[in-house]
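One chain follows as structure tokens, the form predicted alone.
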Amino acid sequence: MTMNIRPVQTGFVGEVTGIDICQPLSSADVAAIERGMDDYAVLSFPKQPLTDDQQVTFSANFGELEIPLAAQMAAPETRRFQKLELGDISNFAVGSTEVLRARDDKKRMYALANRLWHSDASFRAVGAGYTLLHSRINPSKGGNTEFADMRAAYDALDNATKALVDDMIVEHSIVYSREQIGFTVEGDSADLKPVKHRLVVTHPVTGRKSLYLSSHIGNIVGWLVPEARAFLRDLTEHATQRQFVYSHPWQVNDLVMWDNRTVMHRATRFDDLREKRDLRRTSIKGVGLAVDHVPVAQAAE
């Protein structure tokens, strides 16, 4: 077989065929794979039935698999998986795949937050680079993944807004985007303090700059909150018209990877306490982001 990526709609978003991700890849798989990324920053991968470990080891051919806060937080008892490398994206109760989460569950109501775009972790000092999700169950209606060009977002951008935000510093912190839904996260506070980063990335390959925004977002260094939250509310806004934004239906065994350099994401609603979702997510730890980041002493000078 011949890898084969075309163009699925918006342009930034690619269709990988012609590859079994299900077995070990070659070298010149890889490269291809992430020649891909840097052109489109999605990809899908559809009709691959890979086994949890054979997700890993897909994976890991690109970088270190970062370990989610989510599966750091939780007891042992109460993780679904005990590869912590493996996120479970899914809306099953604690120790069961039959019973769904009730309506006050606090993992569901932590996970609703997953419907505001974001960027994967980028509540912390390092963001995630890649995030690959694989479908296991999907609902009958809903459901869908949405991801949003933040490249062509920057470059939709007037001049006036693109000379102010080229050297803006914001804050990231996971309880911030849980705020906005009214939920509060408890944890340690170390994992919980805010951290910043650039508001716009250059891509270390490409050269091409994107908006690095996400509803973890709390403040601009500078900015008074109330004038902050409004600007990033518009520049959102903005980065998430239609003309940015692909809309990923599921179906069983699709794979999907993206890179959180340059898209923002978010599930759509569906009926979770009636419906199963099962996905089971990876992601690369901080692939190209540290250049980007911005340290907290630096950025108070």
Ligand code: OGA
Given for the second form:
Amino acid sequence: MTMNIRPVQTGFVGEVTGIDICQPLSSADVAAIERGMDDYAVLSFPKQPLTDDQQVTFSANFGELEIPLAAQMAAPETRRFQKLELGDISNFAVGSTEVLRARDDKKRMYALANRLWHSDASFRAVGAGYTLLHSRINPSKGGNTEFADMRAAYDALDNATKALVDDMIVEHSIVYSREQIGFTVEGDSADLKPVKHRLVVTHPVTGRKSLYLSSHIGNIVGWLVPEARAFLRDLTEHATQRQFVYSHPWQVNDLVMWDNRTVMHRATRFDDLREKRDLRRTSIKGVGLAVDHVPVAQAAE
Ligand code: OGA
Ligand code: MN
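Could you please show the structure of the form predicted together with the named molecule, as a counterpart to the form predicted alone just displayed?
The complete assembly is shown below, putting the previous chain first.
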């Protein structure tokens, strides 16, 4: 079998065939996939019937897995999976794969913010590098995941805007993204405090710049909040124009992986009070993947 990557639509998404990712990979396979991630930014692997353990094993080829904040904050009895690295991206109520979350379920409301364009875990000092989603059950309509190419979005800025954003430092927090949909994240954990990142990051392999945008951003260092929010809204609108976007229609057993440092993503609507949707998520910490979004030191106050 020879691995092949075929560009899909917009060119920043590649469809990978000729490889069985349920089996252990050779280092050459891993290197080829990493090269594909640098070239494309989103790779889809159709028809890969991974078990949970196989998804974790495949993901671990690319670095250390992260434990998502939602899993970390959840009481053990409310978690669907005991393995904390495995994210539950379903609309199932606790302890059931038949009962759907109630309309006012807090987990449902927290997850509704996935419909805002974001980059995973950008509210952490080290955000996610790659995220991997594996599809198990899909609704009859809707529920695509959309991706926007932040390299193309940066390239398309005019020179004055590039100069304005090139050294910009912004503050990310999970509180800011949830606030946008009117949901208050409870608690006073250190994880809720804003972290600072550069808005423009440079990829060390390709040398391309991209916008490290996310709905988790709530302020720009040195700006007033209303100025910052109005500007970030304009920039996000620019960056998510349809020519930069790919919408993935899920088929069961698709695995899609993307680089959170070069693309934003969002969930799209489906009838989640009546239909099931079940995806499993793994994320790789954005360390050792050598992209310069090293957090700006907290001292840079
Ligand atoms: C995520 C996410 C999108 C989706 O799991 O991080 O943003 O379509 N999911 O469920
Ligand atoms: Mn996400």
